[in-house]
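Next up: a single chain in structure tokens, the form predicted on its own.
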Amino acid sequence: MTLEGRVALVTGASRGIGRAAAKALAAEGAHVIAVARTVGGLEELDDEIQKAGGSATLVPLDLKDFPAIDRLGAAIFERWGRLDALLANAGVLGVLGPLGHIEPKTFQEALDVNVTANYRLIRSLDPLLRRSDAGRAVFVSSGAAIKHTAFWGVYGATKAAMESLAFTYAAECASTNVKVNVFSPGPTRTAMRAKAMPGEEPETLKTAEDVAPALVNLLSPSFVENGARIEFSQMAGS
């Protein structure tokens, strides 16, 4: 169990990649702080983690509640005094369509969840990651951040901004024990993918469970690269 005794926080933990990663981290011995809006999904995750012999702390939280993110950091400090791993996975697709047709509230929500919430997580959790002997942070992104595909402007622009934020944070951590990287899973069988690509055959895609071991690797003390944009296909050797 490569993460025995370590504390890992996962956002968007109630489904998809976040859920699979939370289970994989717990299976390797980490205590998982599972953050998501959906209480039922978190409780189901907790049941599965406990059945497998792992442990988790459930945090029902809407990442648009920025003061709650501040309180989360304080609570983690009081209980554990540090954080060993952060998987910033939660994100929203927004709406696919011409930029000129996007409602301002839709764009703002995507900014709040995909960008501002991650800034607030860094602000709240950075002191805790620095107290770890090998703090690790991974921000889950998408090919949309660099492809600039028509009608994907909301998701692509906010993910690109998130990547810039993460790489800046990595530069600021260069002389510390904290390593920060961006991870792009590629096409994966998730609810968000189904919403974006409704005509796609899900059986042709890899699953979130396929992706999860790569994230465990990136969040482990043995992974020492910093400031990299890592594609799952590279890690899978394809």
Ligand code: NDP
Given for the second form:
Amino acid sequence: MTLEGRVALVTGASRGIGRAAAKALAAEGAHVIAVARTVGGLEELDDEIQKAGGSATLVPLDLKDFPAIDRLGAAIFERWGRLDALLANAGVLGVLGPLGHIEPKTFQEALDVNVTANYRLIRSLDPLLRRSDAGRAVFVSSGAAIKHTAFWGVYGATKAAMESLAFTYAAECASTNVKVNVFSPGPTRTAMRAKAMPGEEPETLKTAEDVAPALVNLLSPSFVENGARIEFSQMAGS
Ligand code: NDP
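Output block for the form predicted in complex with the ligand, input the form predicted on its own:
Below is the entire complex, every chain and molecule, led by the chain shown above.
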């Protein structure tokens, strides 16, 4: 097991890509700190991890509760004194539509979850990642961040802003043991994808379990690139 004894935090661990990645990290020996709002999803994840012989700590938390992100960092410091891996995966699609038709509250929520929460995670967890001998952070983005596709403006703009935060953080970590990268999974069979593309046949898409090994690889001490934008297709087979 490549992650034996390591501590990994996964946001958006209640379903989809985050949940599959959390299971895969635990299967490699990491203790997973699983963050999301849906307690049922977190509990199912915990059952599956325990059945497979792994361990997790569940953190039911709305990432829009920014002070709670600060408290989470303090709690991790108290218990482990460090964080070895951060998978900043949680995200929302918002609403697809012309920018002029988007409700301000929809835009604000996407900004809060996709951007501000990730800045607050960096602010809260950076000292803990630096205390690891090989801290790893991966921010899950999307092709929408760079494609500027009509009707995808809320999602695309917030993912672009998140990438800017991640690459800036990577530059700030250049001379440390912390490596920070951006990962774009590509179309994956999840609830978010079904909401974005309701007419699509889900069976035609790869699963979150297909994507998870690439994330384990990117979060492992052996992965030493920093500041890269990595597409799933580049890592297939990992
Ligand atoms: P899902 O909608 O299936 O899962 C999203 C996760 O984010 C859930 O666990 C959800 O948990 C969590 N989340 C959302 N809002 C909050 C919040 N306010 N507080 C805490 N957690 C929150 O999406 P995917 O698994 O598809 O997406 C995972 C990542 O991959 C996202 O960043 C997405 O943008 C990206 N992505 C996905 C693609 C795809 O095709 N699926 C393609 C490209 C990128 P809960 O609701 O329980 O809080």
